[in-house]
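One chain comes next, on its own, written out as C-alpha cells in the form predicted alone.
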Amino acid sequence: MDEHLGILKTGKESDVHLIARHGASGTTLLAEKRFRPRDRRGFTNDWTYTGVWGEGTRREFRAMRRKTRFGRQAIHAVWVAHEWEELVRLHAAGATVPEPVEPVDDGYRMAFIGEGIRAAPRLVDVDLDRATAERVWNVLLGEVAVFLAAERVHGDLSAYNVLWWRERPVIIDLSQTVDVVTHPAALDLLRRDVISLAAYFRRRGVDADVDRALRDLGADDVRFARQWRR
C-alpha cells in the first residue's frame, strides 16, 4: 500500500511528492515527480531540448513543432517519458542519480534521497568548506564524464540540480538531458553546465577553470563535430 506524505519540492515544471510504500518487509520511502501540464509550467522554452527527439509519428512531430493544441499534448507526453528514460539510462551507466522505481501518470517514482522524511538539501543551499568543495568539483566533473560516456549532456546542471547527501553529490532533474551526437546545442549546453557549476565552486575558493575542465572532458571530441548544424 502506498501512502502520500506530502510535497517535498515545487519547481518550474513539476512537483516532487513523498510516498511511503508499506509492505510485508517494512516501509520504503519514494520520491514521486509529477509534471505539470505545459501551460501551467514556468519553463516553456522546451523546443531547444525536444526539437530533435523525433518521438512519435510524423503528425505528432509536426504538431509539436507548430505547437498546436495536439502538439502541446504530445510535447508533454514526450517530455515526461524522456526524463524517465534518461534516469533509467544514466543510472544503468553508473551516474550518481536517484534509483528509478517506476513510471506513473504524468511522472515517475524514484528512490527518496534524504534522512528520515527530510529530503537532502540542494547543493546551492550547502556552504562547503574549500577542501570539500575542491573534492566535490572534481567529483561532479567525473559525473559529467559519465554522462558523456553515455552520450548525454545534462542540459541544466547547476548547484540547484544537485542534492548533497552523505557527503556526496547526487544529480537530479534530467528533463533537459540531450544526446551528445544528434542534438545541435549539445556542446553549448555542456559549456553552460560547466560554467554554472564553476560559479558555485569559485565562490568557495576553488580554481574552477571552465576551459580546462572542458578540455579534460573532451569537448573537442569528434562526437561534437558531428552535431547537426542549422
Ligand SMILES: Nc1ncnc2c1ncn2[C@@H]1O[C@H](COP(=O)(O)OP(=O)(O)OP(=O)(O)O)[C@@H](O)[C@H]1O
Given for the second form:
Amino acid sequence: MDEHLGILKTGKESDVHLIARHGASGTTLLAEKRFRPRDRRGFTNDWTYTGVWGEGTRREFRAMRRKTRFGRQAIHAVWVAHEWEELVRLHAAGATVPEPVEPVDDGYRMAFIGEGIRAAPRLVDVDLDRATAERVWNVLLGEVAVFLAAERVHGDLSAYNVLWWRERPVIIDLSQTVDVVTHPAALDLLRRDVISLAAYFRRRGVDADVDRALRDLGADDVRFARQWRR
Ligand SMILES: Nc1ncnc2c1ncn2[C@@H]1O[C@H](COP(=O)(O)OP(=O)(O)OP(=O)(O)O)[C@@H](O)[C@H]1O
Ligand SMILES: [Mg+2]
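Switch over from the form predicted alone to the form predicted together with the named molecule, please.
All chains and molecules follow, beginning with the one already shown.
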C-alpha cells in the first residue's frame, strides 16, 4: 500500500512528492517526480530536446514542431518518458543517481534520498570544508565520466541538481540529459556542466580547473570528435 506523505518540493517544471510504500518486509520511502501540465511550463526548451530525440511517428514529429494541442501532448509524453529512461540507463551504468522504481502517469518514482523523512540537502545548500570539497569535485568528475561512458551528458549539472547524502553526492534531475553521439550541442552542454560545477567548488577553495577537467574527460574538440562522432 502506498501512502502519500506530502509534497517535498515544488519546482519550475515539476513537483516532487514523498510516498511511503508499506510492504510485508517494512516501509520504504519513495520520491515521485511529477511533471507540470504542458501549458504551465516553458516551451522553447522542449523543442531543443524533443527535436533531436527523434522518436515518435511523423505525425507526432510534425505536430510537435507546430505545437498543436496534439503536438503538445506528444511532447509532454516524450518528456516524461525521457527522464525515466535516462534514470534507468544511468543507474544501470553505475552512476550515483537515485535508484529508479517505476514510471507513473506524468512522472516516475525513485528511491527517496534522505534520512528518515528528511530529504538530503542540495549541494548548493551545504558548506563543505575545503578538503571535502576537493574530494567531491573529483568524485563528480568521475560521475561525469560514467555518464560519458554511457554516452550521456547530464545537461543541467550544477550544485542545484546534486544532493548531499551520507557524505556523498547523488546526481538528480535528468530532464535535460542528452545523447553524446546524436545531440549536436552535447559538447557545449558538457562544458557548461563542468563550468557550473567548477564555479561552485572554486567558491569553496578548490583549484577547480575547467580546461584540465575537460581534457581529462577526453572532451577537447578533437578527441571528442574522434571518440563520439565517427
Ligand atoms: N530522489 C529524491 N530524494 C529526495 N529529494 C529529491 C529527490 N528528487 C528530487 N528531490 C528534491 O526535489 C527537488 C526538485 O527535483 P528536480 O531538480 O529533479 O526537479 P526540477 O523540476 O528541476 O525542480 P527545479 O525547478 O526546482 O529545478 C530537488 O532539488 C530535491 O530537493
Ligand atoms: Mg532541478
